[in-house]
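The data below hold one chain only, encoded as structure tokens and taken in the form predicted alone.
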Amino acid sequence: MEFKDYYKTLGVSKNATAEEIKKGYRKLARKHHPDVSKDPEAEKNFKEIGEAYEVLKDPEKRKLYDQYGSDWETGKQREEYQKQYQSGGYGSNFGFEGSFDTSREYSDFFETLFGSARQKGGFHRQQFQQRGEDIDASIKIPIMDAFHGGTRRINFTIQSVANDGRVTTIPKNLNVTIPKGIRSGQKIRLAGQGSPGYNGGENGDLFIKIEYEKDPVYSVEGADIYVNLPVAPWEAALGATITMPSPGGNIKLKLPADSFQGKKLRLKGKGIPAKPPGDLYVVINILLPPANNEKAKKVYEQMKDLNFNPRINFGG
């Protein structure tokens, strides 16, 4: 069997990553597509590129190819047979007297075992089928969708290659269901919604990466949510029960006495309802009332009598 260097075909090294293999394939597939290239060998080159990619993109197939070369589909079986043959598992007379041509038996055995595979391989090369490319996309959703779920309509276009080699652009519109509890960075897989397959091959998949829209109130770290809660000085000093909004709905927060600026209160399980759910961290932000009237000024004057020195530990 003629050795086919699939790495050379795709223009990548033997240590190439899966992403480098994918990029190499896409670049060459566009260059040698029969509908684009005027090279009389374009169709042949296009099929060879597709054949190489089908093997190298699959970790298991690539491992066998690295070990057995172009004969990767049957090499492992042949090696196992050779071991058994050498150990007497095949080629003995099985109790018969006399002898026979074991080399012929060896040849006939492979013809029986692998002949159909070679025929199938030849047919496969003539009727080359290729799975469609997977498509990666991303959408931004409000944090509320992560709490309650939702639906987003997306519009995009994909390229389709007909059996005669023509490339067409197909518009697609899909309603994507946003599952409750999804986190930023996670992906939704829509099977069969990627690029169409070539020559009867199955469609690729669509992978949609979820990102959160920037929110004016909440920030997110993983599944945890942070919110700065404005409080009055007396609420922080004396303690209070405050009704505050959260992405999951209004909650009542018990603010302990002597709460200081920047103090964090953790509400377990009130973050993104993932598995496991995140937490809600409330960060205390003490706001001072302005001294813009006589009553407010009088209150601040009275506070001078507290002998409070905010710089007692300032500078060590």
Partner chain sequence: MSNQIEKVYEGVVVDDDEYISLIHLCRYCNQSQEEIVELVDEGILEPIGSLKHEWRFNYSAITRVKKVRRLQKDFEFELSTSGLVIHLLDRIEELESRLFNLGC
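Residue numbers count along the first chain shown, from 1. Being a predicted model, the structure only gives us computed values, none of them experimental. Definition used throughout: the rigid core is the maximal C-alpha set that superposes within 1.5 Å between two forms. Compared with the form predicted together with its partner chain:
Taking 2 Å as the criterion, Pro40 counts as shifted between these two forms: its C-alpha moves by at least this amount when the rigid core is aligned. After superposition on the rigid core, displacement of the C-alpha of Leu265 between these two forms stays below 2 Å.
Given the form predicted alone above, what does the protein look like in the form predicted together with its partner chain?
Nothing else is written out below except the one chain.
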């Protein structure tokens, strides 16, 4: 088991004052707290930071840690400590009677020093039953899966608390039905698939938050789907029947004459089949044929005869 340098974790010196330790912790918490940081490593990083702070902010724990830290250098002492830990009596030998943050998951190193938090009885008494923790997971799905329904595999971890208080983290994966019409941000609840209950308590639930993957063609707002449709200038000006892709397959769109750039055509009910179903919005995007040849340039020159002033509102 490796030694954890809590001072290094918090970026403070071994002689740091309580104030410096608090400052060091706060700075890192702001950066790495999973609720505030987008970093996927945030949860893991914060675990270390939180544990370091819990030890160093408490004068009793800090004293124990400092002593242990200097003794750690001696290999023999380390062996002794580990032997005692295995026999289960370590925590009480050190005589640590302080309090624990009972909701936290501690490293093996911490538990070697301070004993198992749950053994100390701070959390569970023998006959006490506890419902298992709910698990929050999230997965990204392609828009097509929301449109047609599908199945996805989801990976998550649950925590199991044995009667002796040891917590084991168990990876799980399930094949889950993605219901047709589910919107981004909605959650699916799988009852009983969360962490197992303690001492016969019921299992927690698994909540899966659905998020849409970024799509190259479609963008979504709520249940409405937006698609950019490139058209030629004459199609927009004179009108046209255009075959275009949609999540439900190709559709024939009747583009009215005199359509302007950015015009939105609403296809009711053709969005995400949620309750109620969303709409499909086709956004017209007029593209100019490139003016890189004589023929094109001639046509554009001719267009000048239309005497069209686009900046009429600018007073120009």
